[in-house]
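Listed next as structure tokens is one chain, alone, in the form predicted on its own.
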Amino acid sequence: MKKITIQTYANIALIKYWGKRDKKLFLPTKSSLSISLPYLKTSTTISESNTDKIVGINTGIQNVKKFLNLFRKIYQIKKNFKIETTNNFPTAAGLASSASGFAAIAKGLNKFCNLNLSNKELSILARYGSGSATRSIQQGFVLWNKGDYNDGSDSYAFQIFDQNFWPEFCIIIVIINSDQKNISSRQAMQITVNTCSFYKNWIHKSEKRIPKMLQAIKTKDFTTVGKLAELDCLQMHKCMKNSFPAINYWQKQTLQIIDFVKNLRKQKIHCYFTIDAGPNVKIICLKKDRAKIINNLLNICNSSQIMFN
């Protein structure tokens, strides 16, 4: 029996995606920019089946089935599939498991069905499963252009710098809670879009950060990258907390790690934080400071809570 196995990686947005202007086509309200994390891996095996079978995904099964139906419709495919997925990191806990998950399914279906899709086409396809999956098709620093067309044909992600461009750039993951979130990103972001009075203001400010972030990455200006990422994160979460009902994924230890990062900066250890839709914190640093930061983290965290490249 034919089987295809694909491995993809989660990505962490340095300039965030939070909200859709078109829920059916997964078109974002703004552009976003991310970096892939090769130590957060999704492995997906695809084979043919009499009926669609989803194995190893304990959340979002219906979303996968909808994605398969759409895939068949777009590419005139008459097969059913068995999708077997494993992650080496917590699922649905704010660590971009849907991004790597749907990117893997899109790439796997492309290979299984011999479609020979380009990275642009794969990015658009993955977007139908999860918006952030559009950025997990490629590695390194990736920009998802929000696009302007109503059909979504210009809303896709592309690599701006590959995974070898800035080897000193590191992200340390601090896992505060690996449990599934009580409200999905998909649901939470639309609550924010619909109810936060200053959401559009964040959109405007965040879009203006993208060219600054691109220039900072190009010149390897770590301080500017860190400041922009941290500011964008804080403003996004402010929007979430000022939605109705209020959305707050942070926990006590989330705040503790935020204070930890700020205190390290006072000690001239250069690091910044970013947080997605969950309690878990990503610490942005340079490789020369990574060991020192981790050693300090071990005073307030267990080693099992820490993941890094």
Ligand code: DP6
Given for the second form:
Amino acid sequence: MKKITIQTYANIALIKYWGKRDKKLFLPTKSSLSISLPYLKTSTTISESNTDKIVGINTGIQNVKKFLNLFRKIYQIKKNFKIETTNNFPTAAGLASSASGFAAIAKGLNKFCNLNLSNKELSILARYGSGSATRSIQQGFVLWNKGDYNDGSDSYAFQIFDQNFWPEFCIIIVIINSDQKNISSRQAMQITVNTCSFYKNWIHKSEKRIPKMLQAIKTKDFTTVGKLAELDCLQMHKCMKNSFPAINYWQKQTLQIIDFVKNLRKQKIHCYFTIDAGPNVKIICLKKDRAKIINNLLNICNSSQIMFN
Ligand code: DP6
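Could you give the coordinates for the form predicted in complex with the ligand, as opposed to the form predicted on its own above?
Every component of the complex follows; first up is the chain already shown.
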């Protein structure tokens, strides 16, 4: 029986996506920019089946089923599929598994059905599963252009620099809580769009950060990359906290790690943080400082909480 296996990687946004202008088509209110995480891998195997069977996925079986129905409709496919997914990272750890998960399904279906889709088409297809999956089709630094068209045909992600462009750049993940989130990013971002009075202001400012971030990555200006990423994340969380009902993903240790990063900076160890829809903190640093940062982190965390490349 024909079976194909595809591997994809999670990504972390340095300039965030938070909010849709079209929920059905997953069209974002603004562009976003990410880096892939080669140590957070998803492996997905696809085969044909009598009915759709989804095994091992933690992105919501109903979401995958909806995605498959849409895929069949768009590409006039009559088959049902068995989709088996494994992640090399704790699936419930609040790490971006829906991004790599849907990117792997999109790529896998493309290969299984011999569709020969381009990266642009794959990125659009993955977007129907989860917004952040748009950016996991490719590795390295990736930009998801929000696009302007109502049909979403210009809302896709492309690689700006590949995974070998800046080998010194690294991300340390501090897992603070691996429980299921109390509110999904999908629901939470909609509440923010609908109720935060300064959400439009953030979109405007965040969109303007994209060219600055591109320039900083291009010139490997680490301080500017770190500052822009930290500011964008803080403003996104401020929007969440000023929504109704207020959304707060942070926990006590989230604040402790934020202080830890700020203290390291006072000691001239250059590092910054970014946080997504969960309590876990991603520390942005250069490889030359990684060991020092991890040694310091071990004073306040267990080694099992720390992931890095
Ligand atoms: C905070 O991609 O999970 O991680 O499109 O509804 O599936 P849906 O949302 P999702 O949101 C990710 C939000 C974020 C920021 C980011 O990755 O840009």
